[in-house]
Amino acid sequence: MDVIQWQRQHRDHQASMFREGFLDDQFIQLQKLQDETSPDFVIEVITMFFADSENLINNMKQALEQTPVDFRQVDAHVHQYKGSSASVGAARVKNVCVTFRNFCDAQNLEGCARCLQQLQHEYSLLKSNLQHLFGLQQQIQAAGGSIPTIE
């Protein structure tokens, strides 16, 4: 395959996230902060997400475990992880964070418990769509290629 297909497949792919409401337009903003002084810096940030996002999953999760649940400590982490994804344009992680957060404030436990079982379904498909984004990024640039960007 050469850099023309790469770069085809790379813009389909990320037009297709953005299509399917993973992404939205703060994703742009980001990758506008990019530059050659920092190449790196959007696959910096969302490993940073990725890394963050599995902790407060987890956090999630043991606080839904807990007998009684403190609601306000569920809605500390899911509030913290709305923030996190709104900041890199993950908008379908983001837009289950504002349900999830709905159910705290109700201190609905089987809603919360649906809904952290939608974040980490949306968490890993986001996950694996932008690891399919970043493989074909380097497979470009390995090639002496140029990222493309949507505007």
Given for the second form:
Amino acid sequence: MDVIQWQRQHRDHQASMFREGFLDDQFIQLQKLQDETSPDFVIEVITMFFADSENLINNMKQALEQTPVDFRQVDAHVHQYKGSSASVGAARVKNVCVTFRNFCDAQNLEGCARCLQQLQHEYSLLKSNLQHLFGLQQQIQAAGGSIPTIE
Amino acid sequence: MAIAADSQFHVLAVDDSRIDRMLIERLLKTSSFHVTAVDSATKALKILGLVEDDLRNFDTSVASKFHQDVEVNMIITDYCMPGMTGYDLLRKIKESKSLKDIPVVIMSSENVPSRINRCLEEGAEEFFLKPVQQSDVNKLKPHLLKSRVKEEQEQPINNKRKGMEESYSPNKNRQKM
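Show the form predicted in complex with the partner chain, please, because up to now only the form predicted alone has appeared in this conversation.
The complete assembly is shown below, putting the previous chain first.
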């Protein structure tokens, strides 16, 4: 497969991620911050985001397993996750966090448990989609090509 | 009188989120600022040498500056942080003889008008909604250049309140939850 085809796949995959709401404009802002002086900026931030995601989701899970549940503690984790997902452009994850916080405020355990499941699902989808995207990126760069950017 | 506009400004960024720290650092660096990023208000106060300030209430700002390890031209801080909040940090800075003229910018993920007003009333130059954008960072240079001019003219009166008379409106273009 030649560079042109890898680039087309990359462009199409990224476009579909935007269309399906996985990513929003903030992801483009991250790409704009990447240049020769910081060539791996996007991957570095996203890698950090993956680590934070796993940590925070685990914290939420543990907090929801306590008896009684401290909803303020759960909310603190969700608030943090909402912040970091917004910062990287992870729109669907962020939206689940918003709903999740409402259930925390209402001290609705069932609602919170459902949101946790949704978060795990959305995070998993986002992660595999982004890993696919970065894989294509690496193929392109290995073949000496440049990454197409969305304008 | 020449203004040293091309010597780098040093910004102290404070945020407990490491992703947001990475982002703000990158944003500031692409605008040619020199950046120090810390994860708590307590660490920020250490860098600012504020601990020393209490001991010398009668000092001149010159004497205090020698005690600061590094000169900081601006502080940009997250509002919501465990322990000391960005608002507490803002107040401590404005209460300090030696530091009160350093412009302070607050960042927050939540659009709460009363919070924004409180910070601006306490003397914050700007309030940025997160995620912070390049267009927000572009607003910083004028505040820094103004501070530098003031330093050179050795004006005793703090003119920051002037900025507050201009109407402030949070960036409505981005969708916020």
